[in-house]
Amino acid sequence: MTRVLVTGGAGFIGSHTVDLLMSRGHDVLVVDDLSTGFKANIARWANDPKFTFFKADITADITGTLDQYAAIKGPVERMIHFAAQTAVPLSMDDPVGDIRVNVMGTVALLEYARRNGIEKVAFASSSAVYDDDAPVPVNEESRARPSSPYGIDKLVIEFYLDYYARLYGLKYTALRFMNVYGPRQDPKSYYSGVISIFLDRAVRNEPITIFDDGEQTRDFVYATDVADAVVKSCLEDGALGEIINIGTGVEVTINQTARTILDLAKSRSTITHAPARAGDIRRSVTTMDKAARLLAFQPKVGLREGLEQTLAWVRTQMIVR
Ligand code: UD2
């Protein structure tokens, strides 16, 4: 059993990763400032002796926190790094603030990792690093040319990981996520994922807005499948120094996605169209070869099943409100 630090572990994808690690008996330390994560996402583990939560910001010095944990449990052995400012539009509004959290916060963690002999780091990167004109399907060799400070941050961190690997022998795997969806994705901000927004509107029978003609495509991957890839890349010693796309390889239009959601929810929501969102890419889907070859990664949850499960969760949230 391994002691794993999960930064951003109270967030959407982070908490699914924590669930998987805990269910396999690992000792998990979550560091999260709860800026976009929720304690409710990890509440089920609160009384488990193998679970520790520290509310802390990665840009503050968390060395003391990690040392405190090490004194009680033993040193952190592996790290999964999710903590970040994840909103693309916010990164455009405040690129300096974005670097502070995403780049400087990460480099501080990498310094901790190499000074304390952390065995391996798994990093949550993004398909936002790719050129908007990348070939379809996109693969890991496609040109990286981010269209946002957020995408630049993720690419810069990949370079830092490579630097730490070469200079200090730090082991790592970076995963570039496609469009992740599932329970716990917050629909309430203007940069929320499209599926979380559509499901939220559908259960309330409120109109949904499709930008452009709706024939733009995405590769939607379910959160527990992403958690599976992350845990593999953290705990297995393969895929060293590799960058791997995590998606499904299935390209779906926004129109199809909307129709499936309205159908599953038996919703009376109407669909309205609005002009294309600035900077939206037209088609996005990944090849799966590298994830299959290096991580034996195979997504288990198809879109319809994933939408059903997410819908069930959205309904439980309506009762709570
Ligand atoms: C995703 C990531 C983003 C960044 C980017 C890189 C999510 C939530 N966002 O943005 O972080 O990595 O990829 O390219 O994964 N749409 C509608 N109606 C709505 C909302 C969205 O039609 O109410 C459309 C939108 O125009 C787009 C598609 O749905 O064509 C997906 O939008 P999104 O915001 O969920 O994700 P995306 O791919 O723009």
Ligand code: UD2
Second form
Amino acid sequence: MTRVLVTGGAGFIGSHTVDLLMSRGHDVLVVDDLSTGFKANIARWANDPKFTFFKADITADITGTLDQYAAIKGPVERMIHFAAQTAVPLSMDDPVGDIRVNVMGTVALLEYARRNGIEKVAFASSSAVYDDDAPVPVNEESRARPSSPYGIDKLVIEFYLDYYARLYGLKYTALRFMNVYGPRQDPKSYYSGVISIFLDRAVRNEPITIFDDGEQTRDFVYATDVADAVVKSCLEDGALGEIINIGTGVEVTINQTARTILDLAKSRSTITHAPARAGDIRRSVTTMDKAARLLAFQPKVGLREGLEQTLAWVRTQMIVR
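Given the form predicted together with the ligand, corresponding form predicted alone:
Next comes a single chain, given without company.
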């Protein structure tokens, strides 16, 4: 079995990825500063001898943390990098802070990887790198012209990965996620996605706010499907140096999504509209050819099924609270 470092592993997508790795018997080290992640997301593994958690900030020198793990378990062999500042609006308010976390933190990890012989890095990139005016569906060859500092940082890191591959032979795969949703996405967080917010409002029968006219589209992909793609990209030696879109290939409007949520939740929530937010992409959907060909990736969870499962999780959280 492989020793895998998962940065941001207590977060939304990261914790689902940890679940999959652990269920397959790998040794997993999670490094997370818990600024947006929660230990509750990974609590089920706390007493498993194959699981290790360190609270640490990737913008600090985490070499000591990783060396401490290596002295006990052996050196990390592969790395999955989620840790990031992921809120587009926050990146626009504080681009310098965005660079500090997303670029400088990542480069520090790449330096550790190349100095310590990490076998492969899987990087969580984003569809935010694409030009808002690019023809849809986008593919991996579509023009990259980000409309936010967050998207710029993700694109910069892809260039750094290529640089480390050419100069040092670092093996990597970068995955550009479309709009990921599912259980554990905190609706009260500044980083939350539209589905988690809508579901939270719907179960409380509170008004739902849609920015712009609601006819903007997204390609919503379920968290466990994304985790499957991430684990494949990390543990398999194919797709080296590749950038791959991860979505469903299905385009749905925000209005349609809101109506489906209200129907599933049997909600009395009303829908209101607010002005469009700067940095938001108008249309977003991907082709699936490259993911299918290089990762044998096929999403298993359709949108309605995924919304039902996420709704069930939201309701359990209300009971817990």
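Source: prediction; values computed, not measured. Residue numbers count along the first chain shown, from 1. Superpose the two forms; the largest set of C-alphas matching within 1.5 Å is the rigid core.
- Once you line up the core between the two forms, the Cα of residue 273 ends up 2 Å or more from where it was.
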